[in-house]
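Here you get one chain, nothing else, as structure tokens; it is the form predicted on its own.
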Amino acid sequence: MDRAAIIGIGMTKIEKNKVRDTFADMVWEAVNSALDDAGMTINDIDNVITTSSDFWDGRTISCMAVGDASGAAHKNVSCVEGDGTYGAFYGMTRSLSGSYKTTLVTGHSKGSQSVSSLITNSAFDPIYERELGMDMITACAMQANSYMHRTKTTPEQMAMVSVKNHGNAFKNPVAQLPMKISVDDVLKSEMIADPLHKLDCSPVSDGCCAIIIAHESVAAKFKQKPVWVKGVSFCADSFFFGDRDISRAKSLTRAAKNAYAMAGINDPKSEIDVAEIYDAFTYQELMWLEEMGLANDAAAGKLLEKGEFNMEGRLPVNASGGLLSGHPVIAAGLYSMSEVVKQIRGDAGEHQVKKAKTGLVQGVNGLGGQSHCVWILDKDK
């Protein structure tokens, strides 16, 4: 089977409000950073994938605003709507198709110019559910309650995710919200939607990330040592929020199993060295770890208490600070992929973990984790 590798990464700093930057400005910065990282010019890129959302950008054909800044002129260009991991998936298939050897993938988001409650309310079924006025936060609050009821996970265990990830962010220069907080601080922060306090929730963020994916035949021609894609899969569950057991994530379990099988991983608990998990809310880090088999069922909170997911623990999770420390919605998955690439290369700086040969990245689309995309990246081919 042909292989693909990530050979370049670039990103802007994640900020609350990039008031001076347009979408194109952010993309221009991230793309040029990725090209410099790979030792490439735009002439070395065969095709471009932009990842954006008409809803979040407030315009139709949102990809058109960043085409030129992505270097798409005179190239084949396509667009994907949703989390950046899905854009990367499409970019990888392009590089593996035989038609294009190198693919540039971008993802951008400016939450500061959006009203997230209105945007995510539109994700609900327009006939039966949307009129209830729910949004992503209230949907995930329902899911958090369901998960806590099934697993007996406590608010204190959820709060520890926030403490850990905001603390990790101090060592990541692109993170938006490094904070020294306690479990008590999280539990005393404003209640947004029971049981989710303000510090259980990721912030409003602006940012852009770009990665370059290459076919194995050209991956070694450029500056960076390739980080290989060993396994990747995505899977979706029912669209209707009430048609699935929201205390579980069957689509994530299946996507993870498929990615593990492709990568030849038999025991993910011992074979994964570092993970960037989609922690838009604290409970999600714990829930997703269990559903991917990286923690025993109903045990992630207890393992967190023992320090197993800390920087020095058995499996460092969200060493970058995760999305709780900065969540540019559409670009989030590409940031996570870039962080794992840096960890595997050994150039993550102050938030480098002690050992990182094999890493896992997870991306999410849809209400309460309707769809999941799981990547296994590795130092070796």
The other form holds:
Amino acid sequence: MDRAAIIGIGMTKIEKNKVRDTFADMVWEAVNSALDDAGMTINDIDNVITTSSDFWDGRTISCMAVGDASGAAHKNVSCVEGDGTYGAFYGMTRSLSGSYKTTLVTGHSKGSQSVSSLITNSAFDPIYERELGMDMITACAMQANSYMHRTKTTPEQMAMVSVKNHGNAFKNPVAQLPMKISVDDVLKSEMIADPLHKLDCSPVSDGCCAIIIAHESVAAKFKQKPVWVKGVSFCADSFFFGDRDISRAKSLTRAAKNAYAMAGINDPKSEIDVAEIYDAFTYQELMWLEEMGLANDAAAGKLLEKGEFNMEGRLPVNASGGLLSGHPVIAAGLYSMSEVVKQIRGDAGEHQVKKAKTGLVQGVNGLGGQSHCVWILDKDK
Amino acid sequence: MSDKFKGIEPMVYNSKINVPYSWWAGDTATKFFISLRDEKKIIAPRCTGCKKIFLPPRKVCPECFNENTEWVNVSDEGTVQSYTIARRHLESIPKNKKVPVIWGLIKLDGADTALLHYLDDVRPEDVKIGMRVKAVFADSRKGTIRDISHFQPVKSRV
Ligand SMILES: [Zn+2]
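Form predicted on its own already given; the form predicted together with the partner chain follows:
And the full complex, kicking off with our chain again.
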């Protein structure tokens, strides 16, 4: 199979409220910074994928509205509604299609402009579920209870994820919410929906991220060191919550296995150097690690206590501060990919981890992780 | 760059998206809702392939890619698979509900998948995974999921 590489990344700072930026303003900033990073001009971009959600943007055909700022005029531009990693997946297939060599992928959202609870309530089935009034937080709280019940993970272990990631964020200049907090601070923060306290939940955020994916034939043509896509897989589970064992993420396990196989990884625990995991809620970092085989079943909480997922640990997880320190929905997965690209290039500055040859990125969409996209990125082709 | 806005309030356009929308419930949900409304009976479709019984009812088996054509009665009692308790009045919660609001994922006896609904007539601290609950039907039923008012703990029989 032909190979693809990420040759440019760019992003805005993640903020609570970018009141002075429109969607297009954010896209303009991220796209220009990705082009600069790659040493490209917009004329070097063959086609464009934008990633957004109409409900979050408050308008229909939301992706098209940022076409100008993405330099998409007169080009083939297509839209993906989902996490940024899904936009990147589609972008990569286009770069490998033979029709295009370079694809610009953008993802943006502004949580500050609407009411997340009402937007995510709309993800529930309108006939059977929506009027019961659940949203993403309550759906994930239900999943957290189920996960804790099965694995005996404790509220203290979950709180430690928040402590670690908010602490890591101090060293990442684009993170929104660096915080020096204790386990006690998390446990004493407002209980929003049992068992999730306020500090178990990611904040409302604004931001845009852009990446450039190139076919191998042009990957070395520009100024940046290519970071190679070694493996990638995208799997979805049943829509209805009650069809799944929500203490598990079968589609994630499958996506990770596929991605490892494609990358030739036999022992992910020892072969992955750095990971950005979708920690929209504290329990998710632990649960997703287990479901991807990066921790033994029901063991992630204990490994976290031992410091294995710290910056200096066996497998640094969310060295960027993760989504707990800034969660621009939709754009999130592209931020995670960019973070791992920085780590692999050795460009992560103060939050650079010691060894970063092979990195893993996970993107999520749907209630309680209905679908997952797993990427294995590598310094070597 | 930010200086040009110094002392100036940024312009914000306030709006509200409110589009009336009527979802056709479909023949599968319609059959289920009529049974709730007229007979206080919970019925569910069964896949002719894997024999799984689905709640909420749907026309296609996600595993077999078969059309579910048989219908069976399921019990109004079941087991709580998971739950959560909202302590804050999140915007998604209907205005007339007072917190704490408790939702359960309930696997009714006879069904293979679990249904989301309210748990009530129970103290939040008494809700547990694995607890047995029973449907309480609404007095006035209109053919919606709220024809079941909520689920309550099964009274222990002596
Ligand atoms: Zn079947």
